[in-house]
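Here's a solo chain for you in structure tokens, the form predicted alone.
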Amino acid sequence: MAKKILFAVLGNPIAHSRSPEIHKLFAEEFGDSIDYQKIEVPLGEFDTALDNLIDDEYLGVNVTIPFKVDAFKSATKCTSRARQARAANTLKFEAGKILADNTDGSGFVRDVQQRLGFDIANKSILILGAGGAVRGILPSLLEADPRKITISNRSLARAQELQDEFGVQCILYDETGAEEYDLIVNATPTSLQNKAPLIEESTFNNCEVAYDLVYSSKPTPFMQMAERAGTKIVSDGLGMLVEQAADSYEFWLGRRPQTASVYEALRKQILASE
């Protein structure tokens, strides 16, 4: 019997992660024999956890909150998008080296453009929030050649860091109604708190796509606001989750899984668990 290829997702907390189910479906597609674990890493012990996994002959790991910056710092070599994001969600252990990538942005762009059928090129985009999630998606989003990206945040200090680094515009929440946007992305934690972001419903006037990076069995308050305003396409972040996982799988094993059936299966699992 072939030896199983070992993978894991590291985070704190980690019990909620859907990554094992996703990668199990990917492996079945190719007939790969894998073992994918959820590992909760105590705060301050990320490097120790990596050393233990390398000793145990793991091939790679996914990394989620709050360790993406630690993952980036641990790497021997990084992809350009990991360097730009200054964070990594995927590590591969190879010949004594730690290779790092950030597939969040590529997963987001692929989901928006392929599953939702929205071409980002020459579009005006509003992103709510200025945290690590935004930094993760900006490099891939800029590669898709939008006309303009505006970052809106409660305070301008963090948004201005992104403005200086990526050349995007930054504004406060109460300034979002000054113009119209084709795509509005919620990258704030408000949906996890079952709250809507601090913007007016009129911000969605003539918006084509509203996208919440959080995934949920029910429309989030952000999604509900967008629907009330008549936004044409409203989505949560489940598709991004599946697409970034597929990019991770390709980073590890050199082959990219099909994702449509995995997305549907995961959506059914989430609905059934509620």
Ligand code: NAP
The other form holds:
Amino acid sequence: MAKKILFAVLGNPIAHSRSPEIHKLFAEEFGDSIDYQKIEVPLGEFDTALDNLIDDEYLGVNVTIPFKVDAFKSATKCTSRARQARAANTLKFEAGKILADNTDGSGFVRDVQQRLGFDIANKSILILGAGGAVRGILPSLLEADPRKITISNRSLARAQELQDEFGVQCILYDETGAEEYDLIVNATPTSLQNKAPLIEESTFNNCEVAYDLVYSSKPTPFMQMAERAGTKIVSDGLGMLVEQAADSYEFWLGRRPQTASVYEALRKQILASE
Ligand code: NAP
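Since the structure above is the form predicted alone, I would like to see how the form predicted together with the named molecule looks, so please show that one next.
Everything in the complex follows now, all chains and molecules, and the chain you saw is the first one.
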């Protein structure tokens, strides 16, 4: 029997991760024989964990909160989008080298443009939050050529860093009502705490797409707010999760899985589990 190709997702906490199910479905599509583990890495022990996986002949890993910056720093070579984000969610171990990519942005853009059918070019975008996910998304979002990206964050200093690095605009939450946006993205974990974002409902006036990076079995408080305001397309982040995983799979094995049926299967699993 062919030896299984070994993968893992590293994070802390990691129990909630759906990545093993997603990659199992991708592997079935190609008849690839893989083993994909969830590994909770103690804080401060990321490099040791990587060394152990390389010794055990893993081909690659996904990396999630809070290790994406450590993953980027561990790399011997990285893609330009990982370099711009200064964070990586995908590592490949090859001939003693660690290759890094960041597929969060490409996954997000593909989900918005292809599944939701919203063309980002020349559109005005508001992003709530300025953490690791926003850093990962910005390089791919800028490549899609929006007219303007505005970032609003609780701590302005963190948003200002992104303004300096990526040339986006940053504003306070209470200034978000002054303009209209075509796409509003919630990149804060407020929905996980069942809280609404710190913006007025009127911020969604004339908004075409509202996208919460958190995924859930029912509309999040952010999605509910957008729906009440009449936003045409309202989505959670499950599609991004599946698309970024497909880009990781391609980075490791050179073939990109189709994602529509995997998205549907995951959606069913999430509805059934909650
Ligand atoms: P992070 O680096 O910890 O950043 C969190 C951001 O949210 C920061 O800007 C923080 O503001 C803000 N924030 C936290 N709690 C808040 C609150 N109660 N009210 C207002 N703002 C708050 O996290 P991240 O990696 O960027 O991830 C953000 C979210 O995206 C998470 O929920 C994560 O699960 C999700 N995500 C989804 C996908 C996907 O594939 N769907 C991929 C990546 C991330 P301060 O700077 O002021 O602290």
